[in-house]
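Take a look at this single chain, the form predicted on its own, given in structure tokens.
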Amino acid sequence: MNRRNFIKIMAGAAVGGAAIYKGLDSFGAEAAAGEAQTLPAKHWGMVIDVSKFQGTEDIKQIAAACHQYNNVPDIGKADHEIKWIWQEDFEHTFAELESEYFSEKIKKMQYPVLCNHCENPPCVRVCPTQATFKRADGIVNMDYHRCIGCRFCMAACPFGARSFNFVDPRPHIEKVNPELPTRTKGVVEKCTFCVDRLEKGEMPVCAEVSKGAILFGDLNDPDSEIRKVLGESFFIRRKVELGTGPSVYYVIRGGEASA
């Protein structure tokens, strides 16, 4: 084959392809837009009332219910372990924050944390083929086939909130979740707001098991819930000043905060 009939072929098999990627993606529209149980949203956001966990048991429960169901393995190994939400103390969680007048018990508290799905999104930003992307209700997706595994999102990322698997995860997962795929060596990973739940009409899974110390909504409704709490209570954020807009806010109620 000479370079001008390889040429042609190329060309014509990008054409092709280019055709087919383009009506996969208005199948997927099409079916989006069908799917009545699908919980619409302008911009999805968290609300954790850390006052409403008992210990760090309850964050862990919540983590485990969450990696169960996300297929996130246990590699056994920190420096090889897979994390889509966990716990922090005060000073990691909120660093920038820390002052020797803070309540003692907020600064003895674990607070949870996972992905901020943030407004400005740096790790889409840096993402050179868009495995990273932000959808228009406000979710950080990912996309686990275009991955390529540079780990720019990772250094990007002021929050820590992804994952590398640097060996092949599936022997790692105890019982696998068949309605979700898993991941594989060499791909970055992360909370996703359980966007697969969202499009059944459920709520993501640790909102589900908190027992109302994680609420879900949308945070462009004045009438949902966690725009009430918002209203009415003290909030803060993490790591505001750099200007990432998080989409998870954490009540502070110090006289009622447990250690």
The other form holds:
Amino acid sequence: MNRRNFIKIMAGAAVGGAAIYKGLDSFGAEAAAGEAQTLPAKHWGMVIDVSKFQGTEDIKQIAAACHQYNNVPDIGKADHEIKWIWQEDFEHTFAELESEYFSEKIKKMQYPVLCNHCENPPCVRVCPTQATFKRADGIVNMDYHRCIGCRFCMAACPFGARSFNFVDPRPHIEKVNPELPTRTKGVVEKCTFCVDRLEKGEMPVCAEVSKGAILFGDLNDPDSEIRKVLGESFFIRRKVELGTGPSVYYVIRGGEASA
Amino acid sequence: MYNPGKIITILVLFVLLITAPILLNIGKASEPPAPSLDTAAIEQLDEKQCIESKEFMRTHHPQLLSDWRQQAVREGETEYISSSGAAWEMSLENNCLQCHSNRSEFCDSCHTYTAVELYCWDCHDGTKGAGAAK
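Could I have the structure of this protein in the form predicted in complex with the partner chain, to go alongside the form predicted on its own above?
After this comes the whole thing, all chains and molecules, with the earlier chain placed first.
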């Protein structure tokens, strides 16, 4: 091959390479556009009316119903506890609202807490296997088949909403709900907003058994019940200053003080 | 050579020993698995049919379950339309095990034969082994 031919071939290869690169580029742009079309059409959210909780019994009953339905074990040791919905005192629920002038009632109350199904979930960001992921409808769910038990998500979650199975949970489930799987030793678990019930058109267990104290619905729909309640009440979300964007809202009516 | 008698005897014994598993099994084929269809739910079927053809189920059930798992958990798609047009819930508990409730005589009979160990049962079909700690 002489020099002239060599230069011709190399120039041809460079042009061809550039064309292929360009093609790849527009392919990438198309893929991104396709993703944008499937933006969440809905956004499931929860409104908890704090004034409707009269005591810890109410919360315990709701938690028992949730745990019974979802095959959550009762291991009976605090450091192995698995919890999807539970109660927390004022200081741990609304840490940033510290003030000496809150009524005794508000300061002494227990509050129901659960996974906040954040808009910008840190647990999803840190998961190395994408076992935990955010669905288009806003639910932060877990694919237990992919969980390797690294517990990064537990470290990332500012709400302590995730529990690790240190032991085989199955012997600690008194009566298994035969329609749902259990979990196994070595995986993390948490509240799913009862996705399997939503798919059947039913409400999450906690909302169903709460006698109206917990409302559930579409935050993106201005006509939904939860948006109506939010529109006419004062409410707070837990630790908003962290920027995770919780989808669980606590309605405060002030009546708590006199109740 | 020193002690040829001893050496040869030991050699023959050694060869016999390591070939024993083959020699003992010559001419004996191991029993093929016979998955049992004897359950109340299958008994009641008018047409003794699986959700797809028997041949498809035999060759493709691992793939099918893997697809279901992906679709149901990650894509929120819970309905499977079979090739005959029937709708089925994508689930082990609420589908396969409703008919094949005899897991050990059905699923496991093949899996034991082929040395496939399913870890699915660590979580699925949780009624087995529940509540033992209480």
